[in-house]
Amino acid sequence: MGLRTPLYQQHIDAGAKLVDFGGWDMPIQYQSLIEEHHAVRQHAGVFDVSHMTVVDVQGAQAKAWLQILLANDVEKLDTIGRALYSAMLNDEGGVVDDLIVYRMQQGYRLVVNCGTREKDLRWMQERSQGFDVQITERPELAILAVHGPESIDKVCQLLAPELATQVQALGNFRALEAGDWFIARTGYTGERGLELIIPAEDAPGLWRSLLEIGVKPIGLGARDTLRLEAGMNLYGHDMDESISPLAANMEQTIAWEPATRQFIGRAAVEQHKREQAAGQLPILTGLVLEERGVLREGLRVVCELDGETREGVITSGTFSPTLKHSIALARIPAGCRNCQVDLRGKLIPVRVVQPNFVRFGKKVFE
């Protein structure tokens, strides 16, 4: 038996198929993965993501410490409620984890992956030595993500009018604190939506209320197809401690200026940037297969570069319910264009596209 979120019984009641995910008993799907996927793209769905790790950071040197810990610069969080996507890097420039950091009324809030929880907490504690900073895990909090074109309106039906008005006015990557509720315009699907970080005891009631007004429960299976359509990385698949963020389509998570900010891993990723300029660093790109067949993680990608055969690998792949064909993220040598994927010993041509396939329910690549 694995760890259970505060919504475990609600998943059982909704007929979920449960699987082990990072040591947690989590719903992979309820009825139909395809129907759940379309519910988010066309209407609204709710995910239980309470397995994610919430960490609050406070103290006189919290900002200074985060400027060293994170590759992105929390100086960008110039107002309370702003959010930033970033990564913690190791000294070799590999990705310890990717995360969201929020500016709060008192300090900062980080949300990191569940599978890296122990490693992340240990890394933070080790790297906080000598700083006036308090690092507090918040296991008493649950997280519900509500996404889809109708999601914000649906959530606001359940809120007091004044709070609903504030939520409707939230911009993307903005959050607000309402007592012990934290409501953010962030997510992992490529759709409009909210993430609600709330006391665990409030989660079952909110879940039931959302389902009562027509929001569909969504499992991890559809969460994966949705995030892949949106071209969003999954830690441990598309990047890890051995992969530079520059080889994982994550350069936007690095703030190079000011040049005096010496974040952990800076020297290494500066070297990676030089290698990238010389075409020596692989890239994470998108692949499209419009004929029959499914692109899966681990499949070999065969490319041509300067008249030579080179190889890469699919890091994430699936059938896209929105596009009705297969898509993938793949790490291949820079400069490769003519690519084929080894499907059961047969090389099948694929198109190389920007690693972003669907946004707000619409195809975004050419």
Contents of the next structure:
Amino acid sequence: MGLRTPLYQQHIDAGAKLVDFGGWDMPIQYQSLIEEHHAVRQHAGVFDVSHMTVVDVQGAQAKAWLQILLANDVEKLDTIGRALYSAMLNDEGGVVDDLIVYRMQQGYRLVVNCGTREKDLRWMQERSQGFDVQITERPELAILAVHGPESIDKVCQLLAPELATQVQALGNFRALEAGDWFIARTGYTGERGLELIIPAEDAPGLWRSLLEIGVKPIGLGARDTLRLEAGMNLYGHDMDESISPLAANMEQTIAWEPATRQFIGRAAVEQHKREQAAGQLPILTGLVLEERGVLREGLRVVCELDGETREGVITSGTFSPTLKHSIALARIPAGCRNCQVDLRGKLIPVRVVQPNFVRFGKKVFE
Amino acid sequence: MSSFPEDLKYTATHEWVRVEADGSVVMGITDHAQELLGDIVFIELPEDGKEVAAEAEMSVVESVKAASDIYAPVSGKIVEVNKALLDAPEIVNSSPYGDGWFCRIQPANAAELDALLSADAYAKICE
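Can you switch from the form predicted on its own and show the form predicted together with the partner chain instead?
Now the full complex is given, and it begins with the chain already shown.
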């Protein structure tokens, strides 16, 4: 038996198929992954993501420390409630994890991946030596992600009128605190939506209320197809400690200025930037297969560069329920042309596109 | 739970077979197989008229999650394929033993049918 979130019984009640996910018993799907996917693109769905790790950072040097720990700069969080996506790098410029950091009324809140929990906490502890910071994991909190075009209206139906008005007014990547509830306009689907970080004892009631007003429960299977359509990276697949953020389509998340900010991994990623300028760093790109077949993680990509055959690899691949054909993220040498994927021994031509396939229910690549 | 109709025969690789009055057999994949695969998005069917050998790969099913080979349950000639599956592969999820059939085979050696599993024996494999 694995770890259970506060919503375990609700998953059983909803007929979930449970799988082990990073030591947790999590719902991979309820009835149909594809129907769950469409529910989020067209209406509203709720995900239990309580397995993810919430870490609060407080103390006189919280900001100064996060400016060292993270490749993005929390200086950008100029008002309470703003959120920022960032990589946490190691000294070699590899990605220890990707995370969202929120500025709270008191200090900061980080949400990191479940599979990286132990090493992240250890890394943060080690790298906080000499700083006046308190790093506190918050395992007593549940996280419900409610996403889809109708999601915010649905959540607001359940809130007190005054709070509902505040939530309706939240901009993207903005959050608010209401007592011990934390409500953020962030997510991992490419749709509008909210992430609600709330006390575990409040989670089953909120879940049931959402289902009663027509929000569908969504498993981790559809979470993966939704994030991949949105071109969002999955840690441990599209990037890890051996991959530069510059080779993982994460360049925009590195704050290079001010040049004096010595974040962990800075010297290494500056070297990666020089390699990138010389065409020596691979890129993470989008692949599209419009004929039959499904691109899958680990498949070999064969392409051409200056008349020579080069290889890359698919880091995430799936069937896109919105587009009705396969899409993938792949790491290939920069400047390659004529990409083909080795599908069961046959080289099949694929299109190389920007790694962003679907936003707000619509196809976004050319 | 998965269903295992008594009037069918089964393979350990999750195909089912129904013997028809004219001696041909209709085959597909089991309810248990479609549950394991999840939402099916593409099916590659064998060509009409092709000769297949028992236990040889004859078809491929792709779900959102995985690709899976489908094996011929008996040796023989493909005499009909269910082309509806090309455009609507999800029929296999909703009706694995009915409209989700894959193809009809004229068996070359009827004795091979005796080697297939009963519903009970197959259900035990799936436990």
